[in-house]
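Coming up is one lone chain in structure tokens, specifically the form predicted on its own.
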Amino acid sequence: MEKLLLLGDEAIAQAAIDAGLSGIFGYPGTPSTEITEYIQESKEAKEKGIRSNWGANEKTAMEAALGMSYAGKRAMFTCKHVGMNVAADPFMNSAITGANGGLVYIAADDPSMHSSQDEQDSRFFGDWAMIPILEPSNQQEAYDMVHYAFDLSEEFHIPVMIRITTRLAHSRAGVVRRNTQREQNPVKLHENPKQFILLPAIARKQYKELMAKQEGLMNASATKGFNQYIDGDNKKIGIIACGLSFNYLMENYSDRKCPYPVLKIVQYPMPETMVNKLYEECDSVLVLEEGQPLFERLLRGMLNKGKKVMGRLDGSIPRDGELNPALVGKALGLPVSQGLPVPSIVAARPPKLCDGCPHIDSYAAINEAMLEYGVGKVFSDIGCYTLGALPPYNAIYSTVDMGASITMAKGAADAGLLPAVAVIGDSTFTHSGMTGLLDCVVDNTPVTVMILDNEITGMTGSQKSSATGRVEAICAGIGVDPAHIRVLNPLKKFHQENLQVVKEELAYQGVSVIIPRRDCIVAANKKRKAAKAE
């Protein structure tokens, strides 16, 4: 069998190729991006005709994956944790429609917020929707679980979620690949022609069917999957280690033998028989889980029988941030080495816009134009340009979620805070800014929307933007007056004329769109290097 050195993301991608995948759908977002990119760059995937283009946003991508499953093919959806919020509507309803071809959702969470605005735990979505959740503890399990997830999906006709976190997604390990690769499914419609019609009468019936599947899913969790009960001699503490936390536990023991009983949980729903066994045998229970205390809360309700349940809720484990071996060791009362302090000579280096970035010149024009109006009136969005909040720019005053710049500017303008300016990137605009702009047009709200167009999805690695070559046409189609759709070249030599345009549109009492357009400097350098290499 072939052994490959793979990131967790790459192990998932390779497994999907080997498991008969026909299409992967998603929107780039750290730490999930490399899954789709691996398939896009795979020679095998190209030979097999696997579809692997990016969607405009997570909702459209998930719905496309559901459509491929409807047609009988195996499909995968990928996003980061906050992308699950965007896709929540199809996600929740797809649990009720069920799946035809195998349907696997990958949610990549980011505890400690390394590149995110929150550290929400996607397992809550899976538990809420009542679908199976798999949570690999290492790269090999990630590979194996993809095969299992597709099989489980087709056995129970239900979507399956695989939840990973940053450390697993972006660390490497040896992965043994299967010798045989599964062929893609043929196109085949579901035997029930009303399966995907969620009229209330049908939805009520299928919701009952979803609930009826839970016993079988729980039995699979206890007997068919990857959950494991590892006995120990010392019954003072029983440890429940979920997903990657199992590795953090074992790193505290050089021989990887924990003296306490350990229940390794990497598949949900909760295997109640295994949990009860641990509880009955041990004096207390310590719950280790990466993210929020989902399992601990469930346990406190299930095991309210007098024994102590420890974890994030009682302070045995910090309530926020990533787990690590030291935190786990401290919770077990083990001696923990703290390492050397960081020398004072080592200065923190905050992120910044790249030298030559077009956004720098865009912010120069915004800042100068806003001098006469005062601070706090520029709303921004998710992207590289969010760094405009930091010195030396100090240009923006909000970053909440994808697309919120335009709608927050609208609400502020409706409240009388004028001028109201929205700063949004081209990819974020087509992701979820277009509908906000439509609201502005319908109400003729006096907002100035600056769409910073570098013609790529810059923050996540220069993926193709759905907006490329379409921004002006989209804005005009939405109803913005073409006379107030202005395109700028954000360069220092054009600063005065760009400033004049911004001032004119700030004074306009209607909807205006300014489009500063210039290549991302990183992408431009890549293009030049590629051209020289040819």
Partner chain sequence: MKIDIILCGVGGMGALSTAAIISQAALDMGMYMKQAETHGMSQRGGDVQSHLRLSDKEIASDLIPEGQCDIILSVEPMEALRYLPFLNREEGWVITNENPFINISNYPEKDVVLAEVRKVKNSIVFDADKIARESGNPKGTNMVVLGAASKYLKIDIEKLEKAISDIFSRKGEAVVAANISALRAGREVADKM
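Now that you have shown the form predicted on its own, what about the form predicted together with the partner chain?
The next block holds one chain only.
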């Protein structure tokens, strides 16, 4: 058996290839990006004809995955946690239609917000939609669980979510690969021709079927063997350890033997029989969840009148942020080793725009043009250019979600805050800025939309952008007057003329789009190095 050194993300991708995947669909987002990238770069995946291009956004990607499953083949969808919000519409409804070919959704959460705007826990989505969730605690489990997820999906005709977090996604370990690989499914329609039509009359019936599947799913959680009840002599505390938290618990015991009974949970729905056994046998319960206290809250109940339940809600574990061995050790009252304090001279080193980044020149033009209007009128978006929030630029007033710059600028303009400027990247624009631009065109809102086009998805590490070569045509197609679609070259030597263009468009009382276009410096350097190597 072959042992590979893989990131958690890569283990998932390799497993999907081995489990007979026909297509992977997603939009880049840390910490999920490397799953799709691995398949895009895999020779094997190419030979097997696995489709792997990026989607325009998470919604389009999930819907395409759904279509592939309806056609009978195995499909995988990947996104970061906030991508689940974008895909929420197809996600919730796909639980009701059910799946045909195995359908697996990977949601990669980012507790502690290493590279995100929130730390929402995707298990809430899975629980809400009533689909099974797998939460691998290590890379090998991630590899094995992908195979199981496709089986479970095909057995119960239901999409299955695999929830990972940054620490697994971006941590490498040896993974034993299976010797046998599964063939892809042929195209095969579902036996019920109405299965996937969510007319109310059908949806009501399908929804009842979804509820009827729950008992079988819970039974699978209790019997499949991924969830484990590990007994211990000391019944003062029973510990429910979900996903990665199991590792942090075990790290506190050098012999890997915890004196308390431990219920390791990596498959949901939470198996009631196992939870009940732990609750009955122990005086109190400690719930360890990497993320938000979903099951701790359920177990404790609104009135909290049962046995003592410890976790994030009673302060045994901090309410927010990623777990680690010390936090778990402290919750159990164990002695925790300490290193040296960080000397007070150590300064923070926040991320910043790279030297030579085109966004630097774009912000120089924006900031100078906005001088006469005052601060608070530039709305931004999700990408490297969000760093325009930091010194020396201090250029932007808000950043909320993908595509929101354009619509926030619109709302501010509607409120009378003028001139209203949106700063958005090319990939974020095709992700979900286009529809907002249409709203502006329909209302003829006076907004200036700066689409910083570096012809790549930059922040996540140079993925292909769906916008490349299409930005002007899209804007004109949406109805922006071509006279107010202006393309700039964001270089220092063109600063004066770029500034002039920005000033002109700020003065225009309608929709204008300015497109500063220059290669992402990281991508350009990569290209140059690759060319040199050849």
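As the structure is a computational prediction, the values presented were derived from the model and not from experiment. Positions refer to the first chain, counted from 1. By rigid core we mean the largest C-alpha set that fits within 1.5 Å across both forms.
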Please state whether L371 has a C-alpha shift of 2 Å or more between these two forms, with the rigid core used for the fit. no
Would you tell me if V346 moves between these two forms by 2 Å or more at its C-alpha, with the rigid core held superposed? yes
